[in-house]
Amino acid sequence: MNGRSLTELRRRHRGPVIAPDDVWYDTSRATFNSLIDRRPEVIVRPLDVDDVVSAVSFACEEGLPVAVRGGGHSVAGHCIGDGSLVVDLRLMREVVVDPEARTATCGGGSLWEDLDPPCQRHGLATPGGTFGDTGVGGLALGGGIGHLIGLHGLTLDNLVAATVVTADGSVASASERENADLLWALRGGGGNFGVVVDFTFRLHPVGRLLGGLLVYRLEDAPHVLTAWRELMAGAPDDLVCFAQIFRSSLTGQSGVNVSVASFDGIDEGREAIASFIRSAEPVMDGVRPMYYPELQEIFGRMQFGLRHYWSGRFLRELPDEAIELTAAQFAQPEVEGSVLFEPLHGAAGRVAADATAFAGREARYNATFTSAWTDPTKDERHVGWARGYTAELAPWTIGGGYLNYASEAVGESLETEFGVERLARLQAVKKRYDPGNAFRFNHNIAPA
C-alpha cells in the first residue's frame, strides 16, 4: 500500500490508522500467542460503524484482505493476518443494558468484563465463557462454554441480534426477523462473514450463586476425574462443574482442578456436590457464595505473550480408557500443560443440531489440550505433546474439535468440524456476503 493509499485512508477514518512505519506497530499487531508474528498492512481502530464502513471499503478497493480484532485472545492468532487491513474493535465497548426486554447490546470490541457487571446491576447475565478479560465477539461466534451453559446454553444460543459490516462496506443487520441466513451463520460460523459491530444477547436472572475452585493433588487424579464424570453424568441444570489436569513450569505447580457453579441456592448446591466432596480431600477447597462476576474470575487472567498451542475434541463419551489414558499423560513428568473437560450440559444439549451453525451438539464432552511456555526451542515438544495427547481420543471422537479453542483445524476444508451439510449451507451464506473470501483469517469457510 502506497503513501497516497495511506493518506486517503486517514481522511476517510477518524480512528487511529498504524503503518508499519508507526512507533506502535509492533505493539499493535501483537496476540495473546507471541508464536503467532504476523505483519499487516495497516491496522485501523474504528470509532464507530461508519469507521468500519470506510475501513472495509477501503480494503474492498485496494484489494486487501481483512481480519479483525474483538479480544485479541485467538490462539490461533487470527486477528492479525499478514498482508491485511486490521479492523482492531477495541474502541467500541459500548454496553447497553434493556432490564425491561431483557437484552443487552454490546460494542464488537467488548470484553466480558465490560459486558458482565452492567447486567448484573439488574441481577441479569447472559452465558459467557470462563474468563472475564476475554472478547465478547470471538467467543459468542464460535460456539461460547462457559458456567451458564445448564441453564442457558452456549453464548451463541441467547445471540438474538447483531450488525454486520459486509465485504463490500454494506451494513447487514442480522436477526430472526431479518437476514436470517446470516444470524444463522453467525451462530457457530466464526469470523467469515463479516465485521460485527455490535451484538444483541438475550439476558436471564442470575443471582447469589455457590461458586469456586477445588484442587486436587496430582496423584489423584484417576480417582477425581472419575468421582467428577459421575457427579456431572447426573447433574441438573442447575449444576455445571469443568475439571481440569495441569503441571506448569511456569508457576512450578501441577494438579487437578474442578469448578462449581450452582445455580439453585446456596444450601441446595452444597447438597448436590457433597458426594463429590467427600470422594477425595481437596488441597485447597475455595467453594463460598458469590455473585457472577467474581465466578467469571475464578481461573483468573489470561496471559498475553506466551507460546501456546492448543488441540481438542469433542466426545461422545469419557469412558475409564480416556480418564486413563489423560491421567498416564501426566504420570510422565516431562510433559507440561493441561487438559480442559467441559461437558456439553443441559440446554445446550437441547437445541436442535441445524438451529445453529455450531457443530458439537451431539457431544456430551469437550476435551481441550491446553500448552504454554516461554522457551521456542521447546515449540516443537509443547507442539507434539497436545497433539498426541488428541489423536489418542479417537476411540472417542465426534467430528472434530471445538474451534475457539483450536490452534488448528482438524481438516482442512472444514467438513470434520461442521458436517457435510452444515459446511454447505456455511459455505453459501458465505457466497452471498463475502464472495471474494475477503475475511479468511479464521477457521476458513470457502465460498461455495
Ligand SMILES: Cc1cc2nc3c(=O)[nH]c(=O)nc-3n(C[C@H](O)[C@H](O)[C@H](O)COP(=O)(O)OP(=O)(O)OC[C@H]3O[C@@H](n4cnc5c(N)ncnc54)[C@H](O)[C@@H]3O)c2cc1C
Given for the second form:
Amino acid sequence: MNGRSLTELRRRHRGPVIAPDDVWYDTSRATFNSLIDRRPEVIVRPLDVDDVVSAVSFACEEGLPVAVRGGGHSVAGHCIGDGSLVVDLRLMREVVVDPEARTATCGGGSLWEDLDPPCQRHGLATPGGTFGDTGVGGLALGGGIGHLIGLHGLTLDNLVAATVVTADGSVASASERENADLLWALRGGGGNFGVVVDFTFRLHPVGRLLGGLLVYRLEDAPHVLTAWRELMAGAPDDLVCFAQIFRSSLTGQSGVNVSVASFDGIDEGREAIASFIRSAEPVMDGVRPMYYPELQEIFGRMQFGLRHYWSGRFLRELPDEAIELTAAQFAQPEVEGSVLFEPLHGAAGRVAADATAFAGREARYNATFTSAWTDPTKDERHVGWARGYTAELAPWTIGGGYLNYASEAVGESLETEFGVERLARLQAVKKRYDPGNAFRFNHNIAPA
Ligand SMILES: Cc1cc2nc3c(=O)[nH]c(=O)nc-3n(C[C@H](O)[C@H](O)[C@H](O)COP(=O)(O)OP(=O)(O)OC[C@H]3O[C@@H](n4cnc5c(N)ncnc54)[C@H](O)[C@@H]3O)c2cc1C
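Got the form predicted on its own; could you also share the form predicted together with the named molecule?
Following is the full complex, with the preceding chain placed first.
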C-alpha cells in the first residue's frame, strides 16, 4: 500500500491505524499462537461501526483482503493474514444487558471476561467457553463448548441477532426476522461473512453452583476416563464434566483433570459425582460451591506467545479401545500435550442438525489433542504427536473436527467438516454477502 493510500485511511479512520513501520506493528500482529508469523499491510482498530465501514470500504477500493481479529485466540492464527487489512476489534467491547428481555449485546471484540460479569450481576449467563480471556467473536461463530452446554446448548445456539459489516461496506442485521440466512450461517460458519460488530445472546438464570477441578494421577487415566464416560452417559443436563489427560514439560506436570459444573444445587451436585470421585484417589479436589464467574476461571489462563498445534475429531462413541489408545499415548514418557474430551451433552445434542451451520451436531464427543511448546526445533515432533493421535481415532469419528480448535481442517476441502449439503448452503450465503472472498482468513468457504 502506498503512502498516499495510508494517509487517506488515516484521514477516514478515527481509531488507530498501524502500518509496518510503526513501532507497535510487531506486537499488534502477534496472536495467541507464536507458530503463526504473518505480515498484514495494515492493522486498524475501529472505535465503532462507522470506523469498521470505512475500513472495509477502503480495503474494497484497494483490493485488500480483510482479516478480523476478535480475541486473537484462533490457534490457526486466522485473525491475521499476510497482505491483509486487519480489522482488530479490541476497542469495541461494550456490553449492554437487558435483564427484562434476558438478552445481552456485546461489541464484536469482546472477551468472555467482558460479557460474563455484567450478566452475572443480574444472576444471568449465556453459554460461553471456559477461558475468560478468549474472544466471544471467534468462539460464537464457530460453536462454543462450555459448562452450560447441557442446559442451554452451544454459544451459537443462543445467538439471537448480530450486526454485520459485509464485504461491500454495507451494514446488515441478522436475526430470525431479517436476513435469516445470514444468522444461520453465522451460527457455525465462522468469520466468513463479514465483520460482526455486535452479537446479541439469550441469557439464562445461573445461580450458585457446584464447580471446580479434580486432578488425578496419570497412572489412573484408564479408570478415571472410563468412570468419567459412564458419569456423563447417565448425567442430567445440569451436570457437565470435561476430562483432559496431559503432560507438559513447560510446567513439569502430568495427570488427568476432570472439571465439574453442576447447576442443580450443591448437595445434589455432590451426590451426582460421589461415585465418580471414588473411581480413583484425586491428588487435588477443588470442587466447591461457587458462582459462575469463578467457574469460568477454574482452568486459569494460557499465556500468549507459546507455539501451538491442535488437532481433533468429533466422535460418535468413546469405546474402551479409544480410552486405551489415549492412555497408551501418554504412557510413553516422551509424549507431551493433552487430549481434551468434551461430551456434546444435553441441550446441545437436541438442536436439529440443519437449524444452524454447526457441523458436529450428531457427534457425542469432541476429542482434541492440544500441544504447546517453546522450542522451534521441536515443531515437527509436536505436530506429529497431534496428527498421529487423531489419525488413530478414525474408527470412531463422525464428520471432521471442531473447527474452533483446529490448526488445520480435516481433508483438502471443507466437505469432510460440513458435509456436502451444509457446505453448499454456506457457499450460497457466502456468495450473497462476500462474492469476492474478501473475508478469507478463516476456515474458508469458497463462494458458490
Ligand atoms: C486457551 C484457549 C481456550 C479455549 N477454550 C475454548 C472453550 O472452552 N470452548 C470453545 O468452544 N472454544 C474454546 N477455544 C477455541 C476458541 O473458540 C477459538 O480459539 C476462537 O477462535 C476464539 O475466538 P477469538 O475471537 O479469540 O479468535 P480470533 O483469533 O480473534 O478469531 C478467530 C476467527 O474468528 C473470526 N472472528 C472473530 N471475531 C469476529 C467478529 N467479530 N466478526 C467476524 N469474524 C470474527 C476471525 O476472523 C477468525 O477467523 C479456546 C481457545 C484457546 C486458545
